[in-house]
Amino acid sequence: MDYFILNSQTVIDYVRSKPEAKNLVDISAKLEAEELSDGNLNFVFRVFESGNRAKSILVKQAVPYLRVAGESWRLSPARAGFEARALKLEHQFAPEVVPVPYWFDETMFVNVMEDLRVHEVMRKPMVNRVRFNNLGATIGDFLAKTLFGTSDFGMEASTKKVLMTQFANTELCEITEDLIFTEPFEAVLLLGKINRNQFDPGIKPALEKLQADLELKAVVAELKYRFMTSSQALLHGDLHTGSIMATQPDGHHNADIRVIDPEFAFFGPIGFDVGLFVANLFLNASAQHGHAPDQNSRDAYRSYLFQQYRFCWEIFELGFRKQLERANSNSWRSKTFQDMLMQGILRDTAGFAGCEMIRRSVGFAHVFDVDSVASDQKRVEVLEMNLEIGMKLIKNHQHISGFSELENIVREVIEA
């Protein structure tokens, strides 16, 4: 079968033709299928028996083009490939938060898998305030498992090494790296290359003070260096709450949360996976400034994302510390060693968060808290927090010693 790009009538013979598929829905019963894509680089689609919902499965294909921006934008579909090999890996650790994988198909760039059909991407319930109290644990337990399972920590060199190769994602990490590290800080880039930075002309003057801190500058460039050169484990590579999905909360606020899309996944900074998802919880908390209708549910949220936050932390760190106890090496049992490393990471994702903060609020790709507040004055307000922030944590990360200075840091401004 040669390559095309499937549509909602297309992806029913497709699934009929696979023999992977007929374990899973039966594909001589009449099956439906619509399209789910929400995202900003793949084509989704739930296919499933007519008169059956829950007998379902779902079709991702990547395609050759950033799906958000059109054919303009072209993209090697080959970043499926990463998704299928992470996805492989994610559930091997952790196969309660991961979406089963059922088939990777190498010639369509299909990626078949657990249609998480009760479930939810999280960010826009948060937004109204939903609240899912084992998020921060539920993640936290998820990166000790993931991270600490493909790092040196966790599996052999040599083995390391040779998985290592197969997670050079040189496209999606250039993405990354032009988007959060390089285009949000500069006002002209050099060699030509266009800056695709969408703000708000209300931040323009914030924007500008932001764009000539030389001291500010040099410190992004050696988180991007980090970001670049540190191979500590396979990360997701764009863990946010656009990334997240969950069930609807019981009657103790808890669900099933599950994660999802890990086709930037490569081999970095374990600070990086942890900073984006906090700072995405840092995100939210600033943009309910314009969400929230008074001060006491906003206080109220705010204090409950400040709680994710420390759980998040606090179990990663804990699961983290677990797993180095049964290390194959007496280097990583010693506690002077684990603290030295855990106050890396921390300082990592301090600087990491600033940084996502940033490129959220003037870079190319916005999240739906920000944008969505109605109040023009106070879209600019929360922008503005956003960057202050952001520039805070960034100047600030390489001195932070505990979890609780971060989240001072976020608190004076959002509290001001």
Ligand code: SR1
The other form holds:
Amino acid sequence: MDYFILNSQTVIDYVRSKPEAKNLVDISAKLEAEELSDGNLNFVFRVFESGNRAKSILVKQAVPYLRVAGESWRLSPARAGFEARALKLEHQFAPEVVPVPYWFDETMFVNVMEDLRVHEVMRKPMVNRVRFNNLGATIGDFLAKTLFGTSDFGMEASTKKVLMTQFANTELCEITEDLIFTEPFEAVLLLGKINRNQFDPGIKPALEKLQADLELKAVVAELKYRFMTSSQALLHGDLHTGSIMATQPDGHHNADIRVIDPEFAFFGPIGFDVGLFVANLFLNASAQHGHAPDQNSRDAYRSYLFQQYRFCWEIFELGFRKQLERANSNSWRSKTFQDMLMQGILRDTAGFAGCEMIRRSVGFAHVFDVDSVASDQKRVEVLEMNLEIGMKLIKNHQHISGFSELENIVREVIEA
Ligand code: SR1
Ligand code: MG
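Having displayed the form predicted on its own, please output the structure of the form predicted together with this ligand.
Let's see the whole complex now, leading with the same chain.
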């Protein structure tokens, strides 16, 4: 079969033609499909047995362009291969948090996986202040397991170096380098480079000030360089709350939480994954200025979000340190080394979180949490808060020595 772009009709015949589908759905029965695509890059379909939606699989296809931008933004469908390899590894290290990968079709650039039928992407419920009490701990544990397991502490140095050759994810890394670390900080780019920033005219003065701040730009350059050159572990690479799904919480506000969409995976600095996740908690906390109906519900949800930040860091640090005790070399068992390592990761977390807060406010890809604020004035206030938090996190990241310091930087701006 040659590559062709699937739609909600042809995906059914595609599934029928695959022997791998036999144990997952009854391919001799009537099948139906619906398109679910809501991410920026790919097309996603659910294929299910007619009359039995519980028997379903998820079919995700990469097309030779960026789905949200259209055919003019060319992008190799090879990203599906990076996703397949990352999904498999993440599922090995954290099977309870990652959808089961069923098969990867390298001709069709298709990944077929467990259909998370009863799960929902987290952004909308978070805008509506739904609580997931196990969110921070689940993500902290996922990060500790996947990042340790794929680092030089968790595998032989030679195995890691070979594995790294499978993750030269050049195109998607370039997207991150441009969209997170370059474009938001430049009014005019070097010749031949397009600036894809999109921002509310109301924050133009704040943005101009940010883009004229030479100290800030130097520190961002340093963070960008670390992103490009530090190969500590296999990252998810895009761990925002749009890459996390959850069921409706139970009576104790706990839910089944899953991490999806690792197509940006590559070997990078550990704090990038942690930083993206916590920044998205902070983005929601600031956006509640425009969503919460009253001060009490706003403050209560913000307290919950900061608590999830702390749980995430604590469980991540505890899990990472525990595994270091059993690591493959005595070098890693030195308490002083472990303290320095964790402090470096925390500082990176703060710096990368700052960049994420800024790019989600002025760059190409925004977040629903902020864009859905109905009042123009409140949305501008939220965006200004995000820029201020981002700048403070970036400028102070090298001096942070504990996770409460990071939290205090964010709280001081949000609670002012
Ligand atoms: C061009 S893709 C825009 C954003 O969507 C993805 O989810 C990544 O966050 C990327 O930066
Ligand atoms: Mg995605």
